[in-house]
Each structure stands twice: as structure tokens, then as C-alpha cells.
Amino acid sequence: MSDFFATIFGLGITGTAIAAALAEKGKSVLLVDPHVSENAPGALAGLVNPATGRHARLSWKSEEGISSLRNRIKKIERVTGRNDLISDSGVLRPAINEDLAQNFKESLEKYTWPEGWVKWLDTKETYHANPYVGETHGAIWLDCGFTVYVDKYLNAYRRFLRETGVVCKYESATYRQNSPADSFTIEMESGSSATCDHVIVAAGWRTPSFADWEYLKLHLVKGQIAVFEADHDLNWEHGVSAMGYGLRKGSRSIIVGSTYEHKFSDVNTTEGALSQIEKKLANMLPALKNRSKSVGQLAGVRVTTPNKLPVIGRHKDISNLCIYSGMGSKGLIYSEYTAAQLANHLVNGAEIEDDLSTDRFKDL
């Protein structure tokens, strides 16, 4: 009998989510990641916004995803005593030009939005909601949207997992398939080892570096954000999304992003990206253009797939080797819902949706 049902490589948004989902099904879980801890720095904030892109498309499975995420946050808060993980203050999507206004209005008619999620604001109402946006052609207001302080959230999540029985190791490790091929041995950097029935690679942007998953040809996209400090206290809490996004943090800070860099040679911040982000701020919130300054900049990498949805499931040749990746820019919305689906597959044999399965890569 193995020491663990599953070993998960990665303690980010995906790794924590699948660990919690398996633990809630009574399964023993080992989590390994040398790059994080329960006090690690990380992404400052993320936007939960189901109205995506220039056309405000309703995100895939957003109702299930947001509900699952909210339930998880409540559980983490209850166990850890934290109340600073999110700002549940909505999202404003101002139409900064006529084309966006037309797209947004069409979205409200095209999609079946859950009751109470979204409404249209005229120009006056938009200015009342946030006078910093300047002249607009109206806006979409998303009462369902909110800001997650990702660094705090993930650190609290890791503590939550540890306190609810998941074993967390903040060190490097490797896996080796045993013979017969029904289990794995995990060799820790510290010299200890363990056995498990399943290995799940959920290592974020490092996932493609695992040789067993090269055949999926996952795509990496670099993104940069900047933090701006206003010269006065700001009087709104909601997130703003208009050809970029702005998230509030503290009385004067706003986090602005993001770039989408499909070709890059390193993960460092650049002056060129800062210039792009400054333009995003000026377009979204023109009243802050000359009343704020850049005080910080961060860069990160996300993983995307051809259909822009996560990939979960088993390796084509190694049945107990699994993956959870490809979250793109919607990791917060997708994470808990898709983790529950993967856990149900591994524990109960439930089918994985075709849109998410590793099988969809066979013909690429």
C-alpha cells in the first residue's frame, strides 16, 4: 500500500485546488514545491471577472467556477481566521469608446447571465460609480466580480491544507514510476522518500518543463503588472477592466495590468512593458494619469492551451500520471470547479469533459 493516494507537484492555484478536492474525498495527499511557502511573496492580486475581452463574453462555466471559488474562500477563512483575502466589491467595465459600448450591450442580450450578476450603467451612472474613468459611453457593472489578493490567498490556502491534514513539503523532489507500473516513488531533496498511487503535475508555468508532458505543447505567455501610488486617497474599491485592468489595494495603490507577451527570453520586468501599462492606466482611469506614479513592477508567466481552457487528466502512456495546467488568465474562476472534476475522475472514475481532457491534444 502506498504512503499517499497522490503526490502533487506545485503549490500554486492549481496544486492547492486539487489537493483540497482530493483531501475532501478522504484521500491522503503529499504536496511538493521548492518555490513557495506559507509566507511567500507572489502575485499581488487577481480579478474575478466573468465578462471577458472586448466583447464581454461570458466565461466558460463561470457560474459553477465562481460559486466553487467563493465556497473555498469561506472554508479557508474559517480555518485560518483570515478576512483579508479578497475585496468583494464588484467590477466596473467602462466602455471607453463606441465600439466597446456596442459590444457590451450585445453581450447583455447574447448570454444568459445569472440573476443579479450584471447590469448596464449609462454615462452618468458610470461617472457616479467611478469619476476617475472620465468620459465613457456607459459601462457594464458586475456585482459578481471581486478582487483576490493572490499572495495572501495562496499562503492562507497552504496553511489551510496543512491544518486539514495535507502534507506540504517546500523542497525539490522527483518522481519515479515503480514496477509493476501501479505506483510512484517520490525522492525528496532532503533525502526522504515516499510512495504514491498517482502523480499530478500542477506546477504552473514550470509544467511544460516536465519531460513527460512535452507532447501537449502547452503555450507560455508572459505578463507584467505595475503598481501605482496616487497622490491622494482613492474613494472606490471595485476592480476596473477596460483594455487592461486596475485593482485597488490600500488607500492609494492601484495594481494595473497586464501585458500579453507570447515571445520572451526571460521573466524579468522591462521598461517597454511599463510604458504599455502606463498607457492602459491612462485609457482606463485618465484622471489618474498625472496624479499617480509607478512604485513597483512584477512579471510572471501563465500557461495557455489552444481552446483557452485548462487541461486535466491522464498521460497518454502513463495512466497514473496526471496533469492540471493551462489556466491562462482565468485560473481563479476555473480552479476549484475543474479541480473537483479531476478529483472525481481519479476517485470515482467520472468522465472528464471533452473540453478539458488531455485526449483533445491527440490530433494536434
Ligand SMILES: Cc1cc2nc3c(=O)[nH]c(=O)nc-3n(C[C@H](O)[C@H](O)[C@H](O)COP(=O)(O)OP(=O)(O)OC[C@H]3O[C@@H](n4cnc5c(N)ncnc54)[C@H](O)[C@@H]3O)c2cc1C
Contents of the next structure:
Amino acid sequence: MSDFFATIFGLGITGTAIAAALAEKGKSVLLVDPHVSENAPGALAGLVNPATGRHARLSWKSEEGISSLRNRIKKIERVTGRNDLISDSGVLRPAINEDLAQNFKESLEKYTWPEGWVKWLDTKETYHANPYVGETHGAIWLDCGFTVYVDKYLNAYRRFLRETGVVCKYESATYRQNSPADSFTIEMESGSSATCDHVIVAAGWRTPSFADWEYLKLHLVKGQIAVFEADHDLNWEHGVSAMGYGLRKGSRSIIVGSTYEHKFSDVNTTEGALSQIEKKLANMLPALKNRSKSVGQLAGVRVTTPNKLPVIGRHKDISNLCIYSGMGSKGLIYSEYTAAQLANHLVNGAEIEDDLSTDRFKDL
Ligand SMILES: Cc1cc2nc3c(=O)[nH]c(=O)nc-3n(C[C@H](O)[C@H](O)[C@H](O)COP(=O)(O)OP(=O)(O)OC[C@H]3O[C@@H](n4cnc5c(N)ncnc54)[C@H](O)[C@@H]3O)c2cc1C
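The form predicted together with the named molecule is what I need now, so please give it after the form predicted on its own.
What follows is the whole complex; the chain from before opens it.
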């Protein structure tokens, strides 16, 4: 018998979620990640917004996604005693031009929005909700949306996992398939080793550097955000999203994103991206244009798939080697719902939805 049911490579948004889902099913889990800890720096904030893009499209399984994410946050708060992981203050999507207003109104008609999630604000109501948006053509208000302080959330999540019995190792490791091929040996950098029945690679944009997963042809998109500080206290808390987003932190800071760079040679921040982000801020919150300055910049990389949905499931040739990746720019909404599906598959043999399964890459 193996030491662990699963070893998970990566303790970010996907790795933490699948670890918790397996642990809740009574399975023993080993987590390895050399780049983080319970006190690691990371993304400052992320938006949970189910009305996506310039058409405010209702995003995939958002009701299940938001509900399972909120449940997880409550559990983490209960175990860790934290209450600073999110700002549950809604999302304003100002229509900064007529086309957006048209799209947004169509979206409210076109999709079946859950009760109480969205409403239309006219120009006056939009200005009242946030005078910094200036002249608009109205806005969608999303009561269901919220801001997650991702660095704090993930650090608290890692502590939650440890306190609920998951073994977390903050060091490098490698896996080797045993013979017969129904288990793996994990060799830790520190010299110790363990055996497990499954390996799950949840390593974000570094997933393609695991040679076994090269066949999936995951697409990488670099993104940059910038932090701005206003010269006065800001009097709203909600996220703002209009061809970019602005998320509040502290009394004067606003985190503005993000770029979508399909071609890149490194993950450094650039001047060009900063000017793009400054334009986004000026379009979205014109009143801040001459009353804020940039005080920091961060770059990251998203992993996307052709259907823009996560990828979970088993390797085409090594059945107990699994993946959880492809979160694109919706990692937070997808994380817990998709993890539950992967855990249900691994523990109870439940089918994985075709749209998410690794099978969709089998013939590539
Ligand atoms: C600029 C930008 C803005 C974004 N904004 C939002 C937003 O507003 N809302 C939202 O929901 N999403 C947003 N996203 C997307 C979100 O960040 C991702 O979907 C999410 O981080 C993906 O989670 P992940 O677990 O796959 O990867 P990550 O969160 O990157 O975690 C991967 C982990 O694997 C570890 N790792 C790497 N290699 C190894 C290895 N060899 N062994 C062990 N561990 C390893 C890494 O250290 C890391 O901790 C944004 C992304 C970017 C780039």
C-alpha cells in the first residue's frame, strides 16, 4: 500500500483546491511546491466576476463555481480565524461607450441570471455608485461578484490544508513510475521519499515543463497588472471592470489589469504594458487619471485551452498520472467546482465532463 493516495505538484489555486477536495473524501495527500509557503508573496488581488468580456457573457457553471468558492472561503476563515481574504463588495461594469451599453443590456436579456445577481444601473445610478467612472452609458451591477486577495487567500489556504491533515512540503520533488505501474515514488530534494497511487500536476504555467504533459499543447498568455496609489482616500470598495479591471486594496490603492500577451520571451514587467494599463485606468476611472501614480507592477502567465475551460483528468498513456490546469483568467471561479469533479472521478470513478477532460486532446 502507498504512503499517500495522491501527490500534487503545485500549491496554487488548482493544487490547493484539489488537495482539499481529496482530503474531504478521506484521502491522504502530499503537496509539493518549491516556490511558495504559508507566507509567500503572490498575486495581490483577483476578481470573481461571472459577467465576462465585452459581451458580459455569463461564464461557464458560474453559479456552482461561485457557491463552491464561497463555501471554501468560509471553511478557511473558520479554521484560520482570518477575515481579510476577500472584499465581498460586488462588481461594477460601467458601459464606457455605447457599444458596451448595448452588449450589456443584451446580456441581461439573453442569459438566465440567478436571482439577485445582476441589475442595470442608469447613468445617474452609475455615477452615484462610483463618481470616479465619470460620464457613462449606464452599468451592470453584480451583487454576486467579489475581490479575492489572492496572496492572503492562498497563504491561508495552505495553512488550512496543513491544519486539516494535508502534508505540505515546500521544496522540489520528482516523481518516478514504479513497476508494476500502479504507483509512483516521489523523491524530495531534501533526500526523503514517499510512495503514492496518483500524481496530479497542478503547476500553473510551469505545467508544460513536465515532459509527460507536452502533448496537451497548452497555450500560455502573459499578463501584467500595475498598482496605483491615489493622492486621497478612495470611498468605494467594489471591483470595477470595463475593458480592464480595477480592484481596491487598503485606503488608497487600486490594482489595475491586465494585459493579454500571446507572444513573450520572459515574465518580466515592461514599460509598454504599464502604458497600456494606464490607458485602461484612464478609460475606466477617468477621475483618477491625474490623481494617482503607479507604485508597482507584476507579471504572470495564464494557461489556456482551445475551449477556454480547465483541463482535468488522466494522462493518455499513464493512467494514474493526472493534471489540473488550463484555468485561463477565471481560476478563482472554476477552482473548487472543477476540483470536486476531479476528486469525484479519482475516488468514486465518476465521469469527467467532455468539455474538461484530457480526452479532448487525445488525438492531437
Ligand atoms: C495578470 C493576471 C491577472 C489575473 N486575474 C485574475 C482574476 O482577476 N481572477 C481570476 O480568477 N483569475 C485571474 N488570473 C488567472 C489566475 O491567476 C490563474 O487562473 C490561476 O493562478 C491558475 O492557477 P494554477 O494553480 O493553475 O496556477 P498557479 O496559481 O500559478 O499555481 C501553480 C503553482 O505550481 C507551482 N509549481 C510550479 N512548478 C512546480 C514544480 N515543478 N513542482 C511543484 N510545484 C510547482 C508554482 O510555484 C505555483 O505555486 C489572472 C492571471 C494573470 C496572469
